[in-house]
Every structure is written in C-alpha cells, then in structure tokens.
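One chain is shown next in structure tokens, namely the form predicted alone.
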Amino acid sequence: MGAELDKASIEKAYARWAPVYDFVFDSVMSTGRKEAVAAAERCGPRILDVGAGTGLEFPYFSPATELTAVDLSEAMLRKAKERVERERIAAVRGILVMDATRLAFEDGVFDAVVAPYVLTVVPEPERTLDELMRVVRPGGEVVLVNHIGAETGPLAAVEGWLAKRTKDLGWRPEFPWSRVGDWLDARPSARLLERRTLAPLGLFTLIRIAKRIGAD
C-alpha cells in the first residue's frame, strides 16, 4: 500500500497539473467523459458533476443541462472558468470549491451525480460515494468512471511501485474493486446498474449506480 492520500497533498498535486493538465490527459480520457456524461444526460437535466477539475467534460453536456461542477482545486477550476467562458459552455451554471466528502447540497437535489476519475484522487472514497448517493433524488444515479487496479500481473506490480509516490502524483494507482464492492454491498439503497470497462485498452471503468426509490 502507498501513502495515503490528504487534503492538502491533493491541492499542492493538483496545483501543480492545472497548467499541463489538459495536455496529459485529455485525449486518454475522453472516452470515459463522454460515456459518462451520457448516462447522466439520460436521468434528468439537473447534474452535478464531482472533481471537475479543468472541465474537459463540459463541451459534452446538452446546453439544456442544469450543470454545476465542484472541485477540491481552485487552481484546476480557474482553468474550467476560463474554459466555459472561451467556449461559451451554456451548460455550466455553477462552478464551485468543494470537498467531495462535505458536499455543501441538500439531500436529493440531483437527477445524477457524474464523477469521472474521482474515487482514486479523494482520501475517503466511500465517504465520498455516501456523498454522491445522498445528494442524487431516489431513481437517480451516480456515474463513475474509475480505474480499477489489477490483482495481478505486471500491471500491479506498476501500479504497486506508483502507490509508494501517491502524495506527488495526487492520486492512487491501487484501488481495488472491492473499495466499491463492498461499500455497495453494506447500502441496501444502492443498487448496481451497470460495470464494463472502456477504451482505451480496458484501462477504465464505467460504473453506474441506482438510488433505489423509496431510500432516504
């Protein structure tokens, strides 16, 4: 297992990436933030969209969405204003500092949570996921796209090596399927909808979940 993750190391990494961001991971990416801004699009026009970041997610979204974005970052969220200013984004109404695990929104206020490559760059993942669920309406979803780390092979053995440097690159290359597994086993309001992995190269993973109407 590598360092744990905190606060203050995520805003100092990604203060960091903010000016080369784009350029990284755009292209590698895009696959996930289409899919998944399209399996929100499709519960409702009001979104919430998790750990924007620079918005590269943004042009995808239907000018009739009622989007608003949060971010830990500030710096990464001066490059999304600019982004919905230079693109003139009609999607955006909203863009906002704030901690994924005290997601300043009343319960159920969203027809979906988006929060592409999320879960590997926050301290708390499950907290974060009771986040997300909480402030989605019953019939609802939140859609993640993640990757999940390999049990075994070289590829875990890569993503071992890179766990030991977590604080300097701001998120965790080990993250197991059971860190979502499990969680939704313990949240009879959570219900599984969908899991495939993605392009490029089965790197990603789609994960769309359910909050079950009647649940709080």
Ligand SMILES: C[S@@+](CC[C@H](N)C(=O)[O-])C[C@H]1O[C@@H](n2cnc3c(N)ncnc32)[C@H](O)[C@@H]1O
The other form holds:
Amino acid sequence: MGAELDKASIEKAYARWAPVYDFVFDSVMSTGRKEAVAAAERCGPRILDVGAGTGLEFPYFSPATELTAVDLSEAMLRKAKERVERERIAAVRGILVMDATRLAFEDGVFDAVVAPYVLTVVPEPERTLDELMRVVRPGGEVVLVNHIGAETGPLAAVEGWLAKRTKDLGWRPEFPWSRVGDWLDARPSARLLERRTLAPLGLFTLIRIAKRIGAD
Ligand SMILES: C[S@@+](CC[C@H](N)C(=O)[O-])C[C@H]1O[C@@H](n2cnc3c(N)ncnc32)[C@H](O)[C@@H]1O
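Moving on from the form predicted alone, please list the structure of the form predicted in complex with this ligand.
To see the whole picture, the full complex is given below, headed by that same chain.
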C-alpha cells in the first residue's frame, strides 16, 4: 500500500505539475473528460466541476451550461483562469479555491457534479464522495472518471511499485474498485448507473452515480 495523500502534499505536487500538466495529460485523458461532460449536461445546466485543475474539461461544456469549478490548488486554478480568458469559455461562471471534502454549497443545488481524474487524488475519497452527493439534487448525477487499479497481473505489480511514490506523484496508482463499491453499498441514497472502461486501452473508467429521488 502506498503512502497516504494529505492536503499539503497535494498542493505541493500540483504546484509542481501546473506548468507542464496540459502538455503531459491533455490528449491521453481527453476521452474521459468529454464523456463526463456529456453525461453531466444530460442532467441539466447547473454543474459543479470538482478538482477542475487547469480546466482541460472546460472547452467541452456548452455555453448554456452554468459551470462552477473548484480545486484545492491555486497554481492549477491560475492556469484554468488563463484558459477561460484565452479560449473565451462562456460556460464557466465561477472558479474557486475549495476543498472537495468541505464544499461551501447548500445541499442539492447542482444538477450534476463532475470530477474527472480526481477521486484517486483527494486525501479522503469516501468523504469526498459524500460531499459530491450532498450538493447534487435528487435525480441528479455524480460523474467520475478514474483509473481503477488492476487487481492482478503485471500492471498490478507496476502500480504497487509506483504507489511508493504516491505523495510525489500527487495521486494513488493503486485504487481498487472496492473503495467506490463499499461506499455505494453503505449509501442507500446512491445508485450506480454506469461503470464503463474508456479509451485509451481501457485505462480509465467512467462512473455515473445517481442520487435517488426522495433522498436528502
Ligand atoms: C489529476 S488532476 C485532474 C484535473 C482535471 N479534472 C483534469 O481532468 O485534468 C486532480 C486535481 O484534483 C485536485 N484536488 C486534489 N485534492 C483535492 C481536494 N481535496 N479538493 C479539491 N481539489 C483537489 C488537484 O489539485 C488537481 O488539480
């Protein structure tokens, strides 16, 4: 098991990643961003993007969407703000430094919450999922994209080795499905709608979770 992440190591890691993040992670992870945005926009216009980073998903949102974006890292959000100005992205209504485990929003105010490539990065994934579900309206969706760790074989061995560098990398190379599955089992208000692997090579998984109507 790798070292656990904490907020200080996240901020440090992403201050280092910010200048080169787009160069390294733009095209390889673009399918997941597009799919997450499309799924969220089917729920309605009020969308929260948690862990928006440099805003690589922003260009996929329609101008009719009212997007609020949050992230823990000021360095990443500076790049996101530059993108909004440079590319004149109309959907983005607000960009805020905020911790995903303590969202400063009322319950149920968003039609959907997207968090592409974030759950394996946050210090407390289960608490983060609780917060994402809290701010989405009943009938709305939480849409995640993540690398779910291999359970066996050579990839599992590589991920186990990489996990020793978790704090430096700023994400967990090992992230078993059970972390989401166990959380779902304990939350009757949450229903798994979809779990689908994506290009390239099935490396990433799109996860759609609905908040049941009638749930708080
Ligand atoms: C791998 S990046 C993903 C960025 C973007 N969504 C994308 O698709 O490129 C993960 C982001 O999650 C942010 N993050 C990590 N922990 C967080 C937390 N507790 N609250 C808010 N953002 C967090 C990091 O600062 C980083 O910008």
